[in-house]
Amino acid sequence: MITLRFEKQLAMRYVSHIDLLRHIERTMRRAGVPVAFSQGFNPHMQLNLGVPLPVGVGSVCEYVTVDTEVDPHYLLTVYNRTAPKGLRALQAWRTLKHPNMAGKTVAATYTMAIRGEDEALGALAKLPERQSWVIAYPSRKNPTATRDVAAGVFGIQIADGLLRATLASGNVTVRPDLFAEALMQEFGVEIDLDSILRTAQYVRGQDGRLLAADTYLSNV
């Protein structure tokens, strides 16, 4: 198996998770990559994506695992020849077993452009110290839902007009767009929602600490 790290930018930011999988499948077909298919009544290409992104959020660290025996560098090269703009592959790893990125990922780092008074930014930076932080967390079924996300805010850094937040991602997720909207409402800061970018993802290491997904993939 090979896992690709790829970007999701430009117009591709607005593609849903299901449509993203279709785009990657078509890219593999155009590139002529021999990918294994599932068995059964409706065979499908064996591709496995990582944790979904909210529509409209960009990323430079998305992952897809491909069941193929080709060389990783070859896959990286031929994929990029045929990939749509905004879905360029950045790195490739051969893995001895399925890395299960969707199941093992526990956190992600996002950056976003921010403006505000020094006092507000200082108070915002202390957010990970809170024991409770209830924010609006609407869904299709419940547009007025709220959620306590304090346990899912792992770290915040602010420098040079850029906020860097590490948030829960995976089986438990703090959506970065809802996080940003809550910051604007409570602290009176301005955040460019179109600037939100996922820059890193993490799994739990054997010591319980966050381990960069790239490091994990290098040792699977």
The other form holds:
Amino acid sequence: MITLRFEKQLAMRYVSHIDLLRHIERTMRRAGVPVAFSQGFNPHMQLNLGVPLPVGVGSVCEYVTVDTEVDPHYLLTVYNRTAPKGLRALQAWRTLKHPNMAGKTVAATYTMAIRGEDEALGALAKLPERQSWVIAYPSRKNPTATRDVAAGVFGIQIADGLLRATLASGNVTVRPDLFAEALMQEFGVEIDLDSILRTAQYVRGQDGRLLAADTYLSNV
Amino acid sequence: MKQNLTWKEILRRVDKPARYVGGELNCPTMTGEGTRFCLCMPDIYEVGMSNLGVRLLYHRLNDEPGVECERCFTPAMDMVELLRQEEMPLCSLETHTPLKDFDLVGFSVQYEMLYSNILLMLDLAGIPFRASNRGEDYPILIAGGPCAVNPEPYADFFDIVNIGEGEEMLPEITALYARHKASAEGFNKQRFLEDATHIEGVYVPALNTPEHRSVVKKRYLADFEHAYYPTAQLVANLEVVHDRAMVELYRGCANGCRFCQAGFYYRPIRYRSAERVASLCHGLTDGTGYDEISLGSLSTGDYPGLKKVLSTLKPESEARHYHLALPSMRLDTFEGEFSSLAKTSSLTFAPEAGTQRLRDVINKNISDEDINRSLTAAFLRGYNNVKLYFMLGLPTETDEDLMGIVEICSRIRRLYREATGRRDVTVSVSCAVLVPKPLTPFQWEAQIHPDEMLRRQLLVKNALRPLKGVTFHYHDNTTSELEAIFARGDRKLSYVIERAYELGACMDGWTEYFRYDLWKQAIRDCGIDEREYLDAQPLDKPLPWEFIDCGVTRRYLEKEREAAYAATPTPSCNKGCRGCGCQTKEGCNRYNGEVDA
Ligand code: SF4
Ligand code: SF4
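Can you swap the form predicted alone for the form predicted together with the partner chain?
Time for the whole complex; same chain goes first.
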């Protein structure tokens, strides 16, 4: 079992979760990596992605678990030889058991370029202390929906025009693009929605605190 | 109201933004230098990216030194609305360059219902529709693809129409363009177009008018075996209609079914060897990683190297987990053994007509015994799902022929029961409407009136109703009527296309957008009598497309027409040359100096 960390950038940002899986499967086939297949009438390559990223948001920390016996560094090399631009793999771990990134992940950090008055920036940095924060949370089915996301905002830092927010991601998710739009709405700041980048993901550590996914993968 | 949205903001608002950003696997890096060509398909990304011809031409042009080819597809309606609202011009996928700024813009026109989308794209791009209204500042507009059999309805919109296969023609056009651009006296559209007429297959509508005709010879690739074929092909960023790699086994078809335009237009037959096909499949797996490779042609079961290809590729396709798909298998060539080598989830057969008599009229050489034998073999192998394709409105068709369709379905149920002892077979019957197409022996036939067509459709539908497990699909016959008008149309119809677009017609290939009433009104507004195109055409009248020399002669088509009325089949070219006209050209390698008339 090998887990790859890979980026999702450039045009690949616009690729949906389900299409992403196809892209990785095809990359493995081009690379000639022997990956296990499921049994049954319609066998498919044994690949497991982590928590989906909203279409349009970039990332340097996506995860895919591949059921293969090849050496992790060999996989990294041959995968990158034929991966589409924007889906480069950055690191590989061999794990003893299935890391179940989709099920275990609970949070993610996003960065985004922000501009605003010091006062506004100071006020929004205090968001994690709030008990309740209701924002517009439109979906295709319900374009006027709202949601209280206070419990899903774990941390906010601002430095050098860059906002770094750690938000719930997994079973409970706060979408970074909707989060950013709400900040603009409520605090009058300006955020470049196009700059949103997922930079880290976390699982719940044994002590109950957030544990970086990379650290988790080194120990599974 | 205009909101001054940026392109990135627009992308955030539309459904499936991956359609508009390019950057797919094997998409070359562009520099904006050299001759810039934008290859357009008047259909949405998912359809356009499924087209093998578009993929081929895209890579062919990009591999040409000094040429950069980008792409543009018809945007979906949500994007169309945003582009209009923001007054943003239609741009290429790769570098987001407005279509207007390209040197050449080529449209691949696959079928008649796409004509309004050509205008939609030109409109969004800010390019005047008529070639005569475009000065030196606009790109050279080129059309190509299957609809070039009769380009007259849209000819006035284009500077050049490519008649026949484009793989060699387009690079010759871009090379000529570059020469003219670099010439001492500078680029002059008129001079360029005059020169372009010397390229075989090039039709310049402004210089070759119904009043002053010269013959244009169809272009075809003589050496198909060694023809260019890219293996590192574009792989779409979202699921497209045909999400797979494709290898053409051969071009053309030996069978000569009398309703089939492709069968006559793509003559003569040119093969690719089994060895070359297998090595292309290998290359495509390395280059694309698709889990399916389709072995395509007009009639795959007729390909002599099929077994060899399948058995050669079996070990590799198993090891690398891809499968080979066989589209267009003919009933009389289906052999159960292929099913163990290639994946066919259901049996697809096209008898096209319900009785032997009518099959003889249309020259579909399938007998009832063929049907019985193939199906029994397939049922014994475990198939229980049959798809049947028929055509309604064929010349000389009677109600008895229609009942023949029903008879075939009940026979299939009986055969299944006899072969397996079970009753769980499903039969799906699909009936298209015949559109008399140029360059076929039926090009003079009348299009059946929609009311009469509906009667025939309902007759079959009702007669099939008592049969369990049989489902029936039929075509909207207003679409067929419009197709028929344009298939045999002349230059007057360009005004109808313009008027219909003005009235709001677009995306006519999609039932949810097709508005027949707008087209009817456009025809009326232009003072045109549609009967002129729908009625039987007199034999002595020159037809609008007859200035194109496709190889097949009018005399041969007339002979085939008489044979149709006499219900006399013409055997396949594999059994001897019938003297269709191609035998006088250098190309037809099955002509050995003798015609079996
Ligand atoms: S088999 Fe008949 S219908 Fe099919 S491509 Fe050949 S000529 Fe056309
Ligand atoms: S020249 Fe003869 S063999 Fe060749 S396509 Fe025509 S009829 Fe068939």
